[in-house]
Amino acid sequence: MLKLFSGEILKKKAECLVIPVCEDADIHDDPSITGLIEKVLKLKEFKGKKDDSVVLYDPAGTKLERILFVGLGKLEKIDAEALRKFAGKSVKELIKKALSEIVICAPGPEKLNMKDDVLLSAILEGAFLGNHLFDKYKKDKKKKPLKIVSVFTDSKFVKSRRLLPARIETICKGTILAREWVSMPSNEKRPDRFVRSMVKAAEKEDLSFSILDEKALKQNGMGAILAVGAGSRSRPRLLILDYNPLKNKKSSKKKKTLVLVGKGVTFDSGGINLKPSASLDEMKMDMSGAASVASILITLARLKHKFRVVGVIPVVENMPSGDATRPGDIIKTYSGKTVEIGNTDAEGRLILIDAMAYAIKMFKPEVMIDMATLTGACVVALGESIAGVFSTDEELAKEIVAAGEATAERCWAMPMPEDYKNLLKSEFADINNMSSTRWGGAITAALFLSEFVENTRWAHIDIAGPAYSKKAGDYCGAGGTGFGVRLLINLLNKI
C-alpha cells in the first residue's frame, strides 16, 4: 500500500526512513533532514555518489529503528527515472532485511526543478513496482514484500495530490498483472487457459467480453489465426475486451473509440521453421502484447477512463505437427487477401492482421495501436530496452515516443519506406509474410501489417526487446516487465 504524508518526520515511528542524497547539492526542504545529511556526509564511506549507501541504526533524537541513506549522484543527472530506480532499489534492499513498513523521504520538487506530481509519481511507481516478487512456483518463499510504503513530502503536496497514491497503485497493479502472465510458464497458459485467465480478471471490472473459439474463427474466415494455430492441440482463440463507459448514455455526439491489439502467442516453437534450442526457453513471453493489452483494459476500467477502448487479443500456440502450416502454403485472411507463408516463424504478424481487420470492421476505431513481440530484428536495431514505433501517422508516433519518455518505457520512431513493400511480393498470392531479404526485418514486418489497416489511424509497437528481462533491474525482477501498460495509459490520457 502506498501513502503520502507530512509532519515531523523524525518523530514518526518506522522501521526505516530512506533518504536520497545528492553529492553536490541539498535537495531537501526539511531542515531536520538536511542536518542528518550533513552529518552522514562526514563519514568516509558515504559521499552521496550514485549507488552509495549507508545505514544508521537507532539514530539519536528519533523514533526510527534505522535510516538508509542512498546516493543519487550529481544533481544534473537526477530525473524521474533516477528517482524510480532509487525507490525501487531501496525497496528491494529493505525486503532483504525482512522489513514490513518503510518511509521514503521525497526531495523538494523545486530543488530538482521538477513538477511535484512527476517527482512523487516516480518515487511511488518505483517503490510499488520494486515491491513485486514473482515466487508463485517456489516452495520456499523466503522473501515477503513490504506491507506499507509511505512517502514523506511537504503538506501542500499531500493535500493537492491526495489521490495520487491510489492512482499510481492501480496503474502499477496493471503492470504487475502483465508481468505475471508473461512470466507464467507456457504449460499453464495454453490458449484456452490463458483466455480464461484474462476473462477471470476482466469479469471483476466494468468490462464486457466475447470469445471467438475455433468454430467461430472458421465461420468468420480468420484463416491467418487458424493457420498459425493449426499445429497445436490447443486450439486458437480471439478475445475481445470492451471498456465502454458511455454504453448506456444517450448522446448526439460521436463517441470516440480506440482499439488496442495484442499479440498472444503463448509458446512460439517457430512451427515447421523450428527455432534453434537457444531461443526456445524464453518463448513463453511471446504473448507479452496480449498480456499488456488485457492489463491496460482492466486498469482503464479501474480508473474509470472517459472514452471507449476495445482490446482485441488473438491467442494461439505455434507448434510443429502433421497438421501444422507449411512454408509455401497460401492462406486466405479475414480481409479477403491471400498470404503466402514464406516462414512459419513469422507467425505474429499473421494473427495480428486477422485481429486488426476484424477490429476495423466491427468497431471502426479512430485510432488503432497494436503491441507485439514481433521481430528479433527490432532488438538488433534498438537493443533490449527500447521498443520500435512504426506508423504512417507521424503525429501518433510522436505522441507514443513522448509517452515513453514520460514513463521510461522508451520508444523510438522507425521508418516505413514505401519501396520496401516490394520485398513482400509473392508470385502466387497477394503478399508474402516474409521479406525476400534478411535485412530490415522489423520494417518489413510493420509494412506487412500496414497492408491490413486500410485508412485507420494506426501505430505498431514492436516490444520484442523490452517485454522480457533475463536479469532483475532496479524496480523489476527477472522475467516479464509489463512493458506497455504505463506507456499506453499515459498516452490514452492525452489522446
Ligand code: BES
Given for the second form:
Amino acid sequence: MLKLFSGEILKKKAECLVIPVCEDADIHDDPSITGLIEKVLKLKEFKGKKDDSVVLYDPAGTKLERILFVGLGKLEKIDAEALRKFAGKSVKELIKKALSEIVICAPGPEKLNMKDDVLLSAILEGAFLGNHLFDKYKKDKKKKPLKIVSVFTDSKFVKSRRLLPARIETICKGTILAREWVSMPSNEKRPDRFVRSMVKAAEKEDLSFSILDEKALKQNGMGAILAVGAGSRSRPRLLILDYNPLKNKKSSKKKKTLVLVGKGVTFDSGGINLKPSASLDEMKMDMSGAASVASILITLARLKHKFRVVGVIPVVENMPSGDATRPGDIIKTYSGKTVEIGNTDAEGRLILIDAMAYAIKMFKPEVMIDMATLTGACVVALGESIAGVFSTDEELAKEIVAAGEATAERCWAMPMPEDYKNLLKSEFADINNMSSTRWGGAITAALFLSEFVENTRWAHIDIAGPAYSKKAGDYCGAGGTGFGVRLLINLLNKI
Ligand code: BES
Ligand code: MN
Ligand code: ZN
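Now the other one: the form predicted together with the named molecule, given that the block above is the form predicted alone.
Okay, now the whole complex, with that chain kicking things off.
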C-alpha cells in the first residue's frame, strides 16, 4: 500500500528510511535529511555515485532501525525514470531483507526542477511496481512483498496530492494484472479460459461484456479469426469489454467513443509455418496486447474515466494440426475482403482485421488504437525496449509518443509508405497476409492492417519488443512487463 506523509522524520518509527543522494548537489528540502546525508558522507565510503548504496544501522538521534542511502549520480541526469528505477531498486533490496514497512524520502521538486506530481508519481510507481513478485508457480515462496511504502515529502504536497497514492496504486495494479496474464503459461490460458479470466476481473467493475464463441464467430463471418484458430482444440473467441460511463445519461451531445483492440494469441507456434524452437517458449506472451487492453479497461472503470472506451479482444491459439489452415489457403474476412494466407505465422494481423472491422461497424469510434506483439521485424528495427507506432494520423502518433515519454514506455513513430502496399498483392485474393519481401516487415504488417480500418482515426502499436523481458528490470520482474497500460491511461487523459 502507498502513502504520502510529512512530519518529523527523526521521530518516525520505521524499519527503514531510504534516502536518495546526489553526488553533486543537495536535493532535499528537509534539514534533518540533509543532516543525515552529511553524517554519512563524512564516512567517505559513500559519495552518492549512481547505484552505490550504504546501510546505516540504528542511527543515533532517530527512531529508525536503519537508513539505506542510495546514490543517484549527477543532478543533471535525474529525471522521472531515474526516480522510478531508484524506488523500484530500493524496494527490491528491502524485500531481500524481509522488511514490511518502509519510508522513502522524496527529493524536493524544485531542487530537481520537476513538477511535484511528476516527481511523487514516479517514486510511488517505481515502489509499487518494484514490489510485485510473480511466484505463483513456485512451491517455496521465499520472498514477501513489502506491506506499506510511505513517501516522505513536504506537508503542502501531502495535502494537495491527497488522492495521488490511490490513483497510482490503481494504475499500477492494472499494469501488474497485465504482467501476470502475460507471464502465465499457455497451458493455463487457452482461449476459453483466458477469456473467462478477463471476464471475471471485468465483472467486479462497472464494465459490460459480451463473448462471441465459435458459433457466433461463424454466424458473423469472422473467417480470419476462425482460420487462425482452426488448428487448435481450444476454439477461438472474441471478447468485448465495454466501459460506458454515460450509458444511463441523456445528452444531446455526440458521445465520444474510443476502441482499443488487443492481439490475444495465447500461444503462437507459427501454425503450419512452424517456428524454430529457439525462444518458442516465449510465444506464451503473444497475447500481451489483449492483456494490456483488458487491464486498461478495468483500470479506467476503477478510475471512473469520463468517456466511453470499448475493448475488442480476439483470442486464439495458433497451432499446427490436421485441421490447421494451410499456406495458400484463401479466407473471407469479416470486412468481405478475401485474404490469401502466404504464411500461417503472420496470424496476428488476421485476427486483428476481423476485430477492427467489427469494432468500426458496431461502435463507430472516433479513435481506434490496437496493441499487438505483431512482428519480429519491429524488434529488429527498434530493439527490445521500444515500441513502433504506426498511424496515418501524424497527430495521433505524436500524442502516443509523448505519452510514452511521460511514462517511460518508449515509442517511436514509423513510416507508412503507400507504395509498399504493392508488396502485399495476391494473384488470387484481394490481399496477401505476407509481404513478397522479408525487409520492412513491421511496416508491411501495419500497412496490411490499414487496409481494414476505412477512414477511422487509427494507430497501431507494435509491442513485440517491450511486452516481455527475459531479465528483470529495476521495477519489473522477468516476464510480462505490462507495457501499454500506463501509456494508454496517460494518453486517454489527454485526448
Ligand atoms: N508473434 C509473432 C511476432 C513476435 C516475434 C512477437 C518475436 C514477439 C517476439 C508474430 O505472429 C509473427 O510470427 N510474425 C512473423 C511475421 C512473418 C511471418 C511475416 C515474424 O515477425 O517473423
Ligand atoms: Mn506468428
Ligand atoms: Zn504472433
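Residue numbers count along the first chain shown, from 1. Between two forms, the rigid core is the largest collection of C-alphas that superpose within 1.5 Å. Predicted model, so just to flag it, every value in this text is computed and none were measured.
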Exercise. With both forms fitted on the core, give yes or no for whether the Cα of residue 427 moves by 2 angstroms or more between the two forms.
Key: no
